[in-house]
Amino acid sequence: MSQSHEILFKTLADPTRRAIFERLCRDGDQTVAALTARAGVSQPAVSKHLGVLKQAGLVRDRHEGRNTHYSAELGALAPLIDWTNQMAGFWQSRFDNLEDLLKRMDQ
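Please write out the structure of this chain alone, matching the form predicted on its own.
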């Protein structure tokens, strides 16, 4: 697994961070205050999670006056999508082989 995969998996492994990312994906552009209101953790914790997400390339920020708006970078998930597709192909071939074996055993 490449380093970019590792970074993305580690970043999204935290349930709070994953929830913040999912909210940005679902609801679009959000301020730190808006994210904090529904995150169940403190504003400094949300800011720290956003920093980790930004470092991993999963979110980008935009400053507007005193507020910072965050949005999801969906393209950053491409390595995970590629990896998932590879794993799906791997397991599909394994299941096909198992099916063939079971059919031969039934004969």
The other form holds:
2 protein chains.
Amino acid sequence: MSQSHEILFKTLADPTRRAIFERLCRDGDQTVAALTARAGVSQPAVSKHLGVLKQAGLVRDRHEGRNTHYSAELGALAPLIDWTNQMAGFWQSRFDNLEDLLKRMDQ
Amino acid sequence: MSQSHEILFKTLADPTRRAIFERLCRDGDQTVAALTARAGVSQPAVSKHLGVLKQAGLVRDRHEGRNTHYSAELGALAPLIDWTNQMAGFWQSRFDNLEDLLKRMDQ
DNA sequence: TTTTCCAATAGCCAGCGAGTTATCGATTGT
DNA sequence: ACAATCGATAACTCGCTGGCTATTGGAAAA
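Let's compare: the form predicted on its own is above, so bring in the form predicted together with a further copy of the same chain.
Whole complex next, starting from this chain.
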């Protein structure tokens, strides 16, 4: 279940791509031109990043005339949150087991 | 503040490396040999991954005779959690602004 | 002390991926 | 119809990184 954190980690590992996603989270709907203006890389590079983000389900695109607007899909972060919770859960679980053991040794 | 999610994303993007970290979270303290046995890659590869994980603060090492034990440093995930919360926060904040606007238009 | 074992380092290679420029398709404005 | 603009695609380069084998440094066992 929820093996999909794989693609999220890979997608968000790149700083430029993550910056684009962050900007969409902060400021909402943006055209490719607007994103390119602040990305520090060329328009084709931005388009490529947006393609990867879309593939990962992190953004949606909306065509409006000759402009394309992108927006963040916040729900897509869920598997990432699940994963960290799971790691924390493993940790806690091992801690509980240790507690049990100590309790049993104590009595 | 907390720009350190950068290194976390990069470190956890690799599946082999993430699997090693997950194993340390699940099962706690492990020797390099034990980790290598299940990693599907060579011992030097595992050592390199452990080095990267250590650099990111995700694991600790403990020397015991000629064995080296590694363990997960769960607290290191905090910047990752902070980042996701921040993204969620941006989202919520924009939503609130929209609500305010609608309220003002309504009255 | 010699041999064996564990883990780290060195050195190398191959593939991937992020960047570039050039171009194309589509839509809008003249 | 023609020009201009927007964004995606093509084709290519180049650096990084994850993998390997071989070797080294230490610590335990013989």
